[in-house]
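There is one chain below, alone, in structure tokens, taken in the form predicted on its own.
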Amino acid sequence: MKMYVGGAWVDSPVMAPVISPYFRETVDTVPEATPDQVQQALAAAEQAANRMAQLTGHERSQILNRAADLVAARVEDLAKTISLEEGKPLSESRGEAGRMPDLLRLCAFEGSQLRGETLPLDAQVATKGKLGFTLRVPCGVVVAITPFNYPLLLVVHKIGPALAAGNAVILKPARQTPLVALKLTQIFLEAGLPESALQCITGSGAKLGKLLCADSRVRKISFTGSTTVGEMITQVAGVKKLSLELGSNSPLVVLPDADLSAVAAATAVGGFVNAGQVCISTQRVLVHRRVYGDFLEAVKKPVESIKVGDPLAEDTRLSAMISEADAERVGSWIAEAVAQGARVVTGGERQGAIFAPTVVADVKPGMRISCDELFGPAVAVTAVDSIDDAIQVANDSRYGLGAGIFTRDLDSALKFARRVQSGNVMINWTPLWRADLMPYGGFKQSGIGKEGPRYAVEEMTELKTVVFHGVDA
């Protein structure tokens, strides 16, 4: 496939393979963008931003609604592309692709609802004859840098609100998963998006990221990825608006009054969707000591029943991680925990890029499998003595993206919701849950800014104040 730069589908001197992590075969090849092509994209985006700003809200919403219709007609092709390049089971890929039409329509609506307000200037002395109001206007050029784990969903959560608000976007998808992003770019062009309003540039983030993020023509950067890379972006970006959705090690608290069979079933989902490669995947399970042994017994069977295998098989529920190296890393973290006193309840085996769904018990909060971001198919179980102890352990982290609790006690649920340091809190479910319309983002080193179309549209716009002087009224 070619990339879309400056109004044309182009190659580059170097073409890189996109390799299926499960089949270990080349799915396609894409260009490795050159510095000159980055400059071409930036120049084209600057011009396209002016054209986008002239479109009415109605015109922008029509484009996004047409794109939604085109996506709806191609869900199966998009889903298969996701499974081939990223490795997740086809059932999950269909769910990801199937959400996109409604998400695009929601973006279309929210982008058409930009509002300002009348300012009560006469509340200040000596302001007679003044009329003030605010306008929401597009940022201009937006750089969207997306990760491999949801190569369509997280792209749409960035470019949908950006385009709906009237910006031009340069999309840099993850190097491992560029194909579905390129297909989405083609869909937007078919839907009537102005030339270069969306460009998709492929290649190494380490090489291209600084060129894109440091450029003064870029007014807004939206990034999802590791905290390490997010920190690097803040260092090179300069004076720009930033939305950073970064790392996590989401805790799930289990109190003695919880239905352990329901908790176990939910953990088998929340800890292992997309092979655990989700920012809000359940990584730490903090179980009250009174039901600790019962929980370990309850969770073993549903985790062991997760069907592992070919991502294109209809009954597969867990397949390859993004690379064999990442699967090896998960294994090394688990081995390190075991050497420090933890034990494997089930799982722990690796075959190529596939790591078996794993439960690790007797984990101390200071172990790397608990305090860092694992991003793999394993949950670390730790005993706690009370709700207060659980909150303290949950908060003892540099991250704060998602958290969950299972309890039937309203006081405990409210205490957890108020005191846990997390941007998203789930009561009687695991941290792994997201409605596309809700505000989504983290505290601490899990990032800054919010996604969700209404909130992202606000992040993708600027607030302008206008004052008329000499108004005779």
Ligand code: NAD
Second form
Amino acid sequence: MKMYVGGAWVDSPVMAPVISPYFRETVDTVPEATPDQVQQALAAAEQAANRMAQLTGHERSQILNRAADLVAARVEDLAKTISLEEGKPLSESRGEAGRMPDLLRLCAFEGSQLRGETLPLDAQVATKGKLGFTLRVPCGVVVAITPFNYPLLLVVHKIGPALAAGNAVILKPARQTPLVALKLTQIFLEAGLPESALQCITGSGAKLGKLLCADSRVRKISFTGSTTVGEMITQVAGVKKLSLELGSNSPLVVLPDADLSAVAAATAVGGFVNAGQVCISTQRVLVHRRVYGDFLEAVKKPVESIKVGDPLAEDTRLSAMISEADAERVGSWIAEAVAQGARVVTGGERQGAIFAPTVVADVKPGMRISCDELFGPAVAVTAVDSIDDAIQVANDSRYGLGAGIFTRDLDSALKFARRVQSGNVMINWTPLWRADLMPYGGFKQSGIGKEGPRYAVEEMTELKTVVFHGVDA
Ligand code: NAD
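Instead of the form predicted on its own shown above, give the structure for the form predicted together with nicotinamide-adenine-dinucleotide (NAD), please.
In what comes next, the whole complex appears, and the chain from above leads the way.
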């Protein structure tokens, strides 16, 4: 595929293969953008931002609604593209692509609702004869940088609100998963988006990232990815608006009154969707000592019944990780935990890029499998003594994106909701849950800002204060 830069679909001198992690075959090739092409994209985006600012809310929402209809008609093709380039089972890719029409329609609505307010200036002395109000205006040029694990969902969570609010966007998808992003760009152009209002530039983040993020024509950077890269972006961005959706090692607390079979079934989903490569994947399971053995017994069967294999087979529930190197890393972290006293309850084997669904017990909070982001198909189980102990262990992390608790006790649930340091808190579910319209974003090193159309539109716009002087009516 070509990339879309400066109003045209273009190649570059170097084309890079996109390789299926499961089939280990080249799915397609994409350009490695050159520094000149980055400059072209930035110049075109500046022009396009002026055109976007001229559109009415109604015009913008019509474009997004048309894009929603086009996506709805192509869910199967987009889903297959996701499974081929990312490796997740087709059932999951269909879920991802199938959510997009509604998400785009939500963005269309929220972007047409830019509101300001009248300012009560006369409440202050010496403000007689003044009339003040605020206007919400687009940021201008937005750079959107996205990770590999939800290559359509996380792109739409950025470009949907950005375009709906009247910005021009330069999208830099993950190097491993650019194909579905390029297809979406094509869809937006078909939907009637002005030329260059959305450009999609492909290649290495390490090479292109600084050129895009440091440029003064860019007013807003919306990044989803690792905390390491997020920190690097903060160092080059300068004076810009920043949204950072970063990593996590989300905890799930299990209290003695929970229905253990329900917890076990939910854990077999929450820890293993997309082979655990989800920012809100259940990583640390903190189980009350009174039911610790029973939980380990209960969780074994549902985890062992996860069907592993070909991502395009209808009944597969877990397939390849994004690369063999990542599967090797998961294996080495588990081996390290075992050497430090943990034990593998089930799983632990690797075949190429596929790592078997794994439960590791007797994990100490200081072990890497607990305190770093694993981003793989394993859960680390730790015994805790009380709700207070569970909250203390849950909060003993530099991350704070998702957290969950299973309990029937209202006081414990409320205590957890109030005290856990996390952007999202699930009661009687695992951390792995998201409705696209809810505010979504992390505390601590998990990031800055919120996504979800209403909240992202706010972050993709700026507030302008207008004051009329000499008003004597
Ligand atoms: P990554 O940080 O390696 O890459 C993310 C994007 O950043 C890619 O497009 C990459 O090309 C680009 N990039 C790399 N170096 C860059 C640089 N120096 N400057 C600018 N851009 C650069 O992340 P990944 O491996 O693709 O994704 C996994 C990570 O993403 C995990 O940590 C996961 O938790 C996180 N994530 C967070 C959320 C969330 O909503 N909080 C959602 C999904 C994934």
